[in-house]
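As C-alpha cells, one chain now follows by itself in the form predicted on its own.
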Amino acid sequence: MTRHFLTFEDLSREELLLVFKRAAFLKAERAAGRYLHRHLEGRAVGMIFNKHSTRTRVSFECGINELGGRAVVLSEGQTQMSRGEPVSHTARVLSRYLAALVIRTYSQDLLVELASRGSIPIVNALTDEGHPCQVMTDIFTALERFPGLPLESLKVAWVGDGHNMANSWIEAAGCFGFALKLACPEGFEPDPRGLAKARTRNPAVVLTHDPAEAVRGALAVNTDVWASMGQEAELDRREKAFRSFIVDSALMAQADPRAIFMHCLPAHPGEEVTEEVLESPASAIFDEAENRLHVQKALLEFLIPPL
C-alpha cells in the first residue's frame, strides 16, 4: 500500500517516532562525513513548488541527493496542469517516472487528489491548511534541546495566526499527547474542526486570546509572520490585530526558564518577534532550519519502498 504524508494522521504515533529516531541517526552520520545509506540510488523524486521556498526546496533537494537520488524540480506553471490537464492524468504519469512527489502549494485538495489518483508517495511540503514537515522538524528540535524529556511532557506555546502551522501543531499534539496552548487574535483562530478533533484525544490542547497565558510555563514558544504568502493585501488589518502578539523578552520571561524560541522562517524582526529574541541563546531557529534536512531524509526513507 502506498503511504503518504499529507497530515499527521497519515502515520501512526509509533511510525512518527521511528522517523525521529532515524533522523537522529542520519544527522550523526552526516556530521561524521558519512553518506552510507543510498536508499534512493538511481531513482528520482519530483518536487513541485507553487509557492516561494528557500529552506523547503534546499533541504529536500539536498536530502534527495544525499540519499543517492535525483530531484526533478518544477513549478506548477511548468506542468500541463497549468494548462488544464486533469490532475488524475498528471498523477498517473508522474507515478511512472518518480519514486515520490513533494509538493508545496496552496490547496490541500490538490495533494489529496494526487495521492488518490497516483501510485507514489505524496509529501506535503506546505499548503494553506498545513505544514507537517516543519512541525515534525520542530518537535525533533525540541527533543534535541531537552534530551531525556518524554514527548508527552513537552509544553508548547503558539503565538499568532491560527493558520497552517497552527493546524499542524494541533494535529501533532493530538497524536503525541503533549500540552499545546495557542494564543490567536479574535478572528484568526485555527480550524475549529481540527481543534475539536485533537481535543477528543488530548484535552491539553487549549485555545486562548492571551499570549501570556499561552506562554506561561512553556518549554517551546512558537510564532510565524503576520501575513503568510498570498495574504500580503491583508497586512494592514493584520498588523492591527496582531499588535499585542509580539514575542519579545517580556513574553519569553513568562515561559519556563529553559524555554526555546522557534520560528519556521523567514522571520520579520520587529513584527511578530523582536531581534533580541531571534538572536538570544534561547533561539533555536537555525537548528530547526538544519533539521528539516535530516527529518525529511528519514521521512523519504520511510515512505519510499526499497527497490
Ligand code: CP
Second form
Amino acid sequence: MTRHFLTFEDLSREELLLVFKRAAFLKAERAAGRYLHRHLEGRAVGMIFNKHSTRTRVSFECGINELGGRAVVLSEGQTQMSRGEPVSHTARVLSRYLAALVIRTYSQDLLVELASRGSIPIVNALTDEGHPCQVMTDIFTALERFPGLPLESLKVAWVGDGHNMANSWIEAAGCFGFALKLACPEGFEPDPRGLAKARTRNPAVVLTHDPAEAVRGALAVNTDVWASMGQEAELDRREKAFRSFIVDSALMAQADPRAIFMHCLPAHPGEEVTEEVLESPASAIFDEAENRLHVQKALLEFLIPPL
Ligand code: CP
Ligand code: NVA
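Having seen the form predicted on its own, please provide the structure of the form predicted together with ligand CP.
Following is the full complex, with the preceding chain placed first.
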C-alpha cells in the first residue's frame, strides 16, 4: 500500500514517533559529518510549488540530495496541469518517474486526487488546510528543547489565525494527546470539523478568543502571520481583527517561565510578534527551520519503500 503524508491521520502515532526517532538519529549523524544514509540513491523526488517557499523548498531539496536522491522542482505554471491536463493523468505519469511527490498548493483536494490516482507517496508541503511537515518539525523541536518531557505533557498555545498551521496543530494534538489551547479572533477560528474530531480523542484541545488564557502555563507559544499566502487582499480587515493577538513579552510572561516561542516563518516582526520575542533566548525559530531538514529526511525514508 502506498503511504502518503497529507495530514497527521495518514500515519499512526507509533509511526510518527518512529519518524521523530529517526530524525534525531539523522540529525546527529549529519552533525558528525556522516552522510551515509542514502535511501534515495539514484532516485528522483518531484516537488511542485504553486505558492512561494524558502524553507520547505530548500530543506526538501537538500534532504533529498543528502539521501542520495535528486529533486525535480516544478514551479507554478510550469506543468501541463496548469494548462488543464487532468490531475489523474499527471498523477499516473509522474508515478512512472518519481519515488515521491512533494507538493505545496492551495487546495487539499488536489493532493487527495494525486494520492488516489497515482502510485507514489504524496507529501503535503502546505495547503490552505494544513502544514503537517511544519507541525511535525515543531513538535520535534519542542521535545528537543524539553529533554525528557513526555509528549503528552507538552502544553502548546496557539495565538492567531485558525488557518493551515492551527489545523495541523489540532490534528497533532488529537493524535498525540498533548494540551493545545488556541486563541483566535472571532471569525478566524480553525476548521470546526477538525476541532470536533480532535476533541473526541483529546478533550485538552480548547478554543478561546483570549490570548492570555491560551498562553497561561504553556510550554510552547506559537503564532503565524495575520494574512497567509492567498489572503493578502484581506490584510486590512485582518490587521484590525488581530490587533490584540500580538505575541509580545507581556504575553510570553503569562506562559510557563521555561516557555519557548515558535513560528513557522516567514514572520512579520512588529505585526504578529515583536522583534524582542523573535530575538529572545526563548525563540526556537531557527531550530524549527533547521529541523525541517532532519524530520523530512526521516519522513521520506519512512514513506518511500526501498528499491
Ligand atoms: N515555514 C515554511 O513552510 O516556510 P516556507 O514558506 O519558506 O517554505
Ligand atoms: N500560514 C502561512 C504559513 C507559511 C509557511 C501561509 O500559509 O502563508
